[in-house]
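Next up: a single chain in C-alpha cells, the form predicted alone.
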Amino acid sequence: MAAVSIPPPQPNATKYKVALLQLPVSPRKEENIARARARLDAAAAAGATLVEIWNCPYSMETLPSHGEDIDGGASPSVSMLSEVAARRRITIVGGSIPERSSGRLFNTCCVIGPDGQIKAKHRKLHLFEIDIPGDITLRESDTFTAGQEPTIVDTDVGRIGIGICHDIRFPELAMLYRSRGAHLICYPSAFNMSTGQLLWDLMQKSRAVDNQLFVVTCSPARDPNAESDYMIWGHSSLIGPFGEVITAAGHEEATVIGEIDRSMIQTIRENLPLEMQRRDDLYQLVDVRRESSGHETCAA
C-alpha cells in the first residue's frame, strides 16, 4: 500500500525547547554518566522538554566493552537516563549505547518519557561501511548486528520518528516516518571529519526540506588528543523545516538550546503543498510494515 499520512495527536503547546548535549567522551563509563547526568540537569533547568545526548566513546575494538543490556535492566546509562527524565519531567533522547542482546551487539537509543520509563528503543537500521584509500576505512557490521523497525513514539512534545548516524544518509526512513505523522526525526550520529565536512550538513538539511519537518542531530564532543583513528566532527544541530539552522554547535563541548514551532510545519506544508503535488501515479513509497500488519506501528 502507499504510504498515506497518518495525522499525529495534538500536545497541549505547539512550542517547546529543545537542548543538544555536545558531550566528550572517555573510555571511563562512570565519567561519561555523571557528565551527562550534570548537563541534563542544566538543560532542564533553562528549559529544555525534549533533551538529546550521546554517551559512548566510538571505537570499534571498545564499543563491545561498553555494551549494556538494557532488556535485563543491566544498563547503567538507561537506569540514569530514566532517573533524570523523572526527577525532571522531561523526555530524552538517549542516544546512542553499544545495547547487548541474545549475543549480538547493537547501536541503540531509547527514549525515555517524563514518568521515567522507556517509550521506545531504536537499534541503528543501516550499519556504516567506508573505504577510502589513505583516509578511512570501517565495517560496522564486523561489530554490530542492524536493527530490523524503523522506530517512531509519541512523546509528551509529539510523535517523533528516530534513527542513528548513518540512518540520515537514508531519504526512504524519513519519508517514512513523515507519512506516520512525524514532525521531528532525531539522529544521535558520530560523523567523521571527511564525511562530516562534505555530507552533514548537507544530509540534516536535505531530510528536513524534503519532509517539510524538524531535524535534531546530535554528535560527541570531538576530542583532538584521542587515541582512536576515528576523529569526531561535531556540530549538532537543529535544522528547520525549510532548512534553516535555528541552532548549532561547533565540535568542542557544549549544550545549545532551540526552540521548534509545530505551527511553523502547518504554515509551510499550506504554502507548499508537496503531498498534494507528488506523483502517486509514477511512483509511490510502501510502508511495509504497515502494509503487512493491516494497521499504524506506532511505539506508544
Ligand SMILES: NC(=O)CCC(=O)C(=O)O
Contents of the next structure:
Amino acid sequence: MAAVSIPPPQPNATKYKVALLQLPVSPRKEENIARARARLDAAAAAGATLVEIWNCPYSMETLPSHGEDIDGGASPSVSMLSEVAARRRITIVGGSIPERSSGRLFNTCCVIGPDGQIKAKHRKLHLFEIDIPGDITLRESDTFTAGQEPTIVDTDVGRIGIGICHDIRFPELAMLYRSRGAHLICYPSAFNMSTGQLLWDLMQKSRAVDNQLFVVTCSPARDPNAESDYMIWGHSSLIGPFGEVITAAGHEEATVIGEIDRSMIQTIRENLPLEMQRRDDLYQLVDVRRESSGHETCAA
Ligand SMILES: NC(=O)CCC(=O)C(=O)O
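Structure of the form predicted together with this ligand, please, following the form predicted alone?
Next comes the full complex, and the chain you just saw is listed first.
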C-alpha cells in the first residue's frame, strides 16, 4: 500500500527566517563551540528562528576523538546548542557531530527546540562510500555505524525532515518526508570538491522540486590550507519548492539568512499538482517503518 500523506500541524506564522551558519572548523573543539555560539547569537539577533550549523571538522582521522555521548549528557556541543536555543527562544538544527553510544560512533544531528530540549536526533542513514582512483577514496563505514530511523520532527516553525550529507542522494528518503508532511528538509552536509561542483546544487534542487518543498543545506567553510585531503565544497543553500535558490553561501565563512514562506508550498502544489498526477497504479512509495508501526511516526 502506498504511503498516504500526513497533514502537518499548522504553526501560527507562515513566514520565518532561517539562518545557515557556514563556519570554519578546526581540530580544537572549544574554539569551534565558542565560534558557533557567537554566530548563533548573531543570527538570532538578526531575526532567524531556525538556525542550522555545522560544528566539527570532517576527517575520518580526527572524528573519533571528537565523539560525544549525547544520551549520557556528556556533550559540550549539544549543551551549548541547548543553552543558546533556550536563551534566544529559537530552533537549532545542530548538526552534525560524532556521537558515541554503546561503543559505537554515529554521525548525528540533534534538533533543539526553544525550550533547550532535544526534540529529535538523526543518525546518518546512508554512510558515504566512494572510490574514484586517483581522486577520492573514503569508507565511512570503517568509522561510523549507520542510523536506523528516518527523522521527522514537529518544531515551532513546522514539520521538518532531517538527513545528513550523503542522505541527500537518496530520493526515497525525501519522498518519505514529504509523505509524512514535512515542509522542509534540512541536510547538514560536508560535500567535497570531487562531487560537490557537479552534484551539490543539482541534488538540493532535485529533492526540492521532486517533492515541492524547501531544502536547506549547511556545510562547514572550506579551509584551503587544511592538511586533510578531504577539501570541503561549501555552498550552504536554501532552495524553494520550485527549485529557486533563495539564498546561498560561497565557500568561505558566511552566515546567510533567507525567508521561508510556507504558503508557497501550497501555491506550487496547486499550480503544478504532481501528487494528483502520480501513477500509483504503476509505482508506489512504501514507508516501511510507518507501516510496521501502524501509526504516524513523528519525533516531536
Ligand atoms: N560526507 C558525505 O556524506 C559526503 C557525501 C558526498 O560528497 C556525496 O557525493 O554523496
